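Only one chain is included here, represented as structure tokens and corresponding to the form predicted on its own.
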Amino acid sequence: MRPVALTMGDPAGIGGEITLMTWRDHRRNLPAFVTFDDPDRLTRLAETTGITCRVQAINELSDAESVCPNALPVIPLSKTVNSLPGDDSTADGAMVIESIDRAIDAAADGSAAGMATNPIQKSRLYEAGFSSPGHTEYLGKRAGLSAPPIMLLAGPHLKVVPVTIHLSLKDAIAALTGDEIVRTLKTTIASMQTDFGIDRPRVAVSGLNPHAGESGHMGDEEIEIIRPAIEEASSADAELFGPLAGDTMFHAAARETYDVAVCMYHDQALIPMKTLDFDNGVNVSVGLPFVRTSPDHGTAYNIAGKAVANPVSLVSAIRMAAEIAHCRARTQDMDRGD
């Protein structure tokens, strides 16, 4: 079985020690992993945090199954990392960035079934030679996409596309266009069926303004973008339906009526996904020709080195990128007639 390759993240961050948690407490119930680390760094870390876990250099991703019930199993990077919890000071940029890339490789050859990605900060990245927005829009460039993967937020209780994402309120309005809502549309559609194996999935789309714009009353973004995007994505593979008014599309009857939410802005999405599935929820980025997840949260210095952060988002997203990668190997081995 192929493993998952996690990130190192921001070594400042809470990242190590929820990955040495996760491997505490969870691997038994988890598909192999690996991380891409400092060995030296992740042995000190469980040292001085207490927590039980050892820490074992591998060399190959082939022998992270047979070492992970016993070890964590980290391949070990081309230098050392120096960072404290809490501590944002030293450099070690360069070595974020690697763990990255390496992850990517190993997700794109095939030698992981995925990759999980900790956080990062990206301030302390750029001066490393980093020069996307964040992880995702990364992941599309190294990936050769002519547009950033599509972020879909999944928990328990709700899946959340927005649109637009890392913009103010003012400059996602101004962003907002057809040409994306269909290209979202569309992704998040493939994604349903080859990712979670719906094969025809219910596609709730958002309004923009309050009420879905009360027929023109509050705003006409509804009926000159929203509404013709949704008829020009809409295929017999999905069931689309909206625009919906944003304040009643999340109750829990509501809910029962469609796989997967497409909201028109960041806030309208992740609200009720972090209201729902604040522990639990998962960054899944759609569009990529190899699996990506990452927690639904931050690096939180704040309380890094306390062995207080919480890791089941971390377990959730190593559990997703596996389930994500055996759907999609089935349904190829479906198109393929296996």
Contents of the next structure:
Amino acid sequence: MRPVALTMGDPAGIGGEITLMTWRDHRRNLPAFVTFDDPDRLTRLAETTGITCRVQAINELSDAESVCPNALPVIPLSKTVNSLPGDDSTADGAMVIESIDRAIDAAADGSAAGMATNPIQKSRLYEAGFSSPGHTEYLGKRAGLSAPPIMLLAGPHLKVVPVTIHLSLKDAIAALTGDEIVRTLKTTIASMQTDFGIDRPRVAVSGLNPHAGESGHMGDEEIEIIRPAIEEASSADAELFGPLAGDTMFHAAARETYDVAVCMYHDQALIPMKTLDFDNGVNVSVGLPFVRTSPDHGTAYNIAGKAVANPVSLVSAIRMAAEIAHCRARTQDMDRGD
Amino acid sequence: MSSKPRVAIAIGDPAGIGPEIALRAAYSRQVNKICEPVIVGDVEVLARYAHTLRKQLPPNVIDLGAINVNFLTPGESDAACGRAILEYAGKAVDMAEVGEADAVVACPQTQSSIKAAGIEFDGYPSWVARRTGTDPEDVFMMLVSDRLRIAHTTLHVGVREALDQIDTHRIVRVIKATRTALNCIGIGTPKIAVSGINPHAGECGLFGTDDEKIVAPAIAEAQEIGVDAYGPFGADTMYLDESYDAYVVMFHDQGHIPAKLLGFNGTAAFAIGTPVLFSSVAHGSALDIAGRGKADPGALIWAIKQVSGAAVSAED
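Structure of the form predicted in complex with the partner chain (previous: the form predicted on its own):
Okay, now the whole complex, with that chain kicking things off.
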């Protein structure tokens, strides 16, 4: 079976230790995985944090499956990585980017089932030539997409897609066009079908304004932009409804009426996600030709190196990457009529 | 007995579930244990709903005769109901201002009926401000659930307009009103978290500079006058730190989404920044089930408990 490829993430953050912990505590219940990192750094990190984890350098992704039960398989990066946990003074930006690039290559050429990325600190990468606002946009660029992939957050209680993500609220409102909402809805529907195996997904769409604008009393984006976009994206393959009030669409009974919620801006999507599924939310990049997931948290410098970080979101990300890859393969088989 | 706070319960929309839940709260043993409930409404209206509930009227009812019960159909709210809603709430607020009540809890209103009566109204908080002669700019809404107290810098306006309304001065005022309200409920030096405007509070300017330029200076100013305020924090992760006594958010959904997800026992909506302790109930008038004796008074009782604790603490 093809492994899930992990990236190093910011070496001053918690990515290294949650990778070690994932191997130590969860490898028996996970598909094989491999990380693109500096094996010596990980060995040192295992020693200083006291996380029992054997690290083994490998050359080929195909070796990962046989190595993973006995040691954490690591494909070495071209240079050493010297950052220490919690200390962001060393610029290892080039290696952070190399790790992402090589995982993309592996996921794209099919030698990996997909990729799961550890968190990065974008501002630390800009000096190394990284010019995207985040992982997701960078992956879209690398995949040659004209528009960035869509971010789906998935947890045990909720799947949610923000139409706009990492923009100031003012810019987010400006970016909220009918075309963008339609694209997001269509991509989300396609992902529910191919990535999650839901034939006729039910999609709940939020409004932008409080109470979804209350018939235009509190903003007109619902009437002018969102409702027409929902109509345009409607098809027999899916059940779309909205615009709904952001504050009432997430309670337990409401969540039972849909498979995925599409929200207009970051906080509207992320607040319910973090509230309901803080520990095990997974970020899935939807609309890419390859599978990419990531844990739904940041670099957490403040606790890095202390072995107190919770690896469960990374564990969920690895599992979900493998499940989506499996689901995609099955869909492709069906499309070929096998 | 006299040490118990008197809580004036305005019955809200007479065609909604307000009269029923007010009665049920007034009958409730737990409510009578913590306060002396006084229902402010119409005796005839209340008698009719009490009949549905097969109960007598409770002892403390202030009768305003605001509506002709012969023209009242439960579930069908109109302009007359709209006028009555504000008469009830107005009397209750007046009672609190002159010391005849220690706190006010207002049952759900129906905004369209108040508008139909030709009265300018955009929710209880700004209306309470006008009624008490407080600058409406100094009054804000704080949701109080069992786990969270969340004060809103902006409320029922479109996000675009909310962005225009938010400035440093306004944020300082909401932080101060939050501090005062928490003082009233017995928290001497509350620790207050303040959210950002943008995702991740702007993430060092990557997603807009509003948080550095508008929110951070407000927090600094609040700290200078002795408020224990922190932030700005990303609104999605702010609530995970439960060590704060209250959270101040910039927008409606930033506060209402978590309040509704985490407020298992109901939610009270305080109008903070006015001279009276005023709370409404964080659900609507539920016209669809009005008059059937099915309405759950849980959220109202929750609000009564919140203001009662508050009134008691303020007297201590």
